[in-house]
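Encoded as structure tokens, the following chain is the form predicted on its own, with no partner shown.
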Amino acid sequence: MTIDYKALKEGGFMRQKDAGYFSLRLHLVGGQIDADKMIRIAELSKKYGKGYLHLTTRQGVEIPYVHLDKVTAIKAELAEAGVETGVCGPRVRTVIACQGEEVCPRGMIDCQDIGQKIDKKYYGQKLPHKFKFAVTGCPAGCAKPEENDIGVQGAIHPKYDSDGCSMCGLCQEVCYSGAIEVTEDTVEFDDTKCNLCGECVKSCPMDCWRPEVLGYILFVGGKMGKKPRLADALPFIIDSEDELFSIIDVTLEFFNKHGKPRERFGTTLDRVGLKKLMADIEKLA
């Protein structure tokens, strides 16, 4: 019998050291899963694996030790439970995301919602090499946007209004980047130091700090592995979801056009130039 290992890998079955065994990657977006589905996955790991699950570094779940002759059966039972298998190879992988503004007090965007939308539109799309997305709610960067091919980060550019300000100094206290200095009668804001975290906006008891722009910072070209590369941040805030997805579209088209087989996106940017990608993005204006 001829075994199509490439097809198995594309469907989330990764070969193990043990002959005939695979670790099955599941498709979970943003590290979120219904509790009942998780229970069912655990049951299937007992039935088809060795009774344990592997939690991956990208918020995923894998079932190790699935034998080749059990592949069809476990896929069918997972499908009945509403659980999809993952993907491998040169394509868009499952999106990771922090909990965002729905849960985290620092979050500025709904990371789970954005992550689901990115996954729905791009998941599994073929590209020159594997392509990873991350969505994070603020500059704390819990989802590590700089380590992904595309990282989306929430951002607030604040604006100060002195009307009603009590000079309490709380904004200076919460400003980790040292962009705000409060004296007895003035508040100085150094825009060049601001990291767009929005803490001043969220903490001000008098609502003197307000979001002038609320949106997204996009990181491009990050990767880890044998030759790590931190992503480049595009030098502007994206102020709408529509614009965000338009820029992502352009970025993936750029990679498809200029990327070489088995070349990560960051390597493509180093070879072709970030300026060339920026030129394509600027055509959207």
The other form holds:
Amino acid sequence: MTIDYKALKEGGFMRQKDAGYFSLRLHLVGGQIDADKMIRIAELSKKYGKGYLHLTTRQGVEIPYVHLDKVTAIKAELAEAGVETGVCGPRVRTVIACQGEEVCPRGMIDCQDIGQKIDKKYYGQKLPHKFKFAVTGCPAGCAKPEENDIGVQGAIHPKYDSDGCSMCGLCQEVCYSGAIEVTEDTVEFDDTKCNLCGECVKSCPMDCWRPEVLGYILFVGGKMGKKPRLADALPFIIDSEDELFSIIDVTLEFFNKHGKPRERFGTTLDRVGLKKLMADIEKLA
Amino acid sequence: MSEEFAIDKKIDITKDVCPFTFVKVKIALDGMENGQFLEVDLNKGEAMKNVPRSIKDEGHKILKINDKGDGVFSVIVKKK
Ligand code: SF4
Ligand code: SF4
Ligand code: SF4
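Condition change, the form predicted on its own to the form predicted together with the partner chain:
Below, the chain from earlier opens the complete complex, with every other chain and molecule after it.
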């Protein structure tokens, strides 16, 4: 019997050390899954695996110890439960995301929604090498945007209006980057120190700090692995979802055009130059 | 400067850690009437970064923050 490992791999079947067994990767987005589906997955791990699940480092779920003979059967049962198998190989992988503004007080963007949209648009798309997305709500970066090929991060560029300001000093206290100084009767803002976290906007009791721009910072070219490379942040705030997706489109086209087979995006960027990508992005405007 | 407001209740959360800091504020506010004033003493740092913000998120009004020195601030809150 010949085994088509390639086809199996495209379907998220990760070949195990033990001959004939696979760790079955499932398709999740942003580390969230409906509880009933999770119960079903747990049941199927008892039926086809060893009765345990593996939570991956990128918010995924795998069912280890699925035998080759059971591949078709488990796929069918998963499909019935509305669960798809994941992908591996040189393509867009699981999109990870933090809970974002819906849940986290620090969040500035709806990370789960953006994550779903990225997944819908790009998941499984073939590229020169594997490609990872992360969406995170603020500079705390819980979803590690700098470790991914593309990281999306929420950002607010704040603006101060003295109207109603009580000089209470709270904004200075909450600003981690020391961009705000409150004196007896003035509030000074040093733009160059601001890391766009939005804490001043969220904290000021008088609403003197407002978002001048609310949007996204894009990180490109990050990866971990044997040769880690932190991503570069594009030097501007993207102020609409449409623009965000246009820039992601351009970035993926750039990788397709310049990336060598089995070369991670960060390596392509180092070789070809971030400037060149910036030039392509500027053509959009 | 707290004498500007007729404080109805005072609490001190300088010895507490997150999340008890905010929980204590919440319990204090829950036991008050709308429009009453609460004075909260809290520490600079973590509490100052998080508690006033959570009070705002719950819809109450922070009227004043006074620096009492030694890393302690007092926050005057009006229950919504
Ligand atoms: S990245 Fe920011 S918004 Fe997301 S979970 Fe962390 S603190 Fe919250
Ligand atoms: S937190 Fe708001 S009211 Fe207080 S000093 Fe800053 S801008 Fe003024
Ligand atoms: S957005 Fe964040 S870093 Fe910038 S001034 Fe406000 S609190 Fe400071």
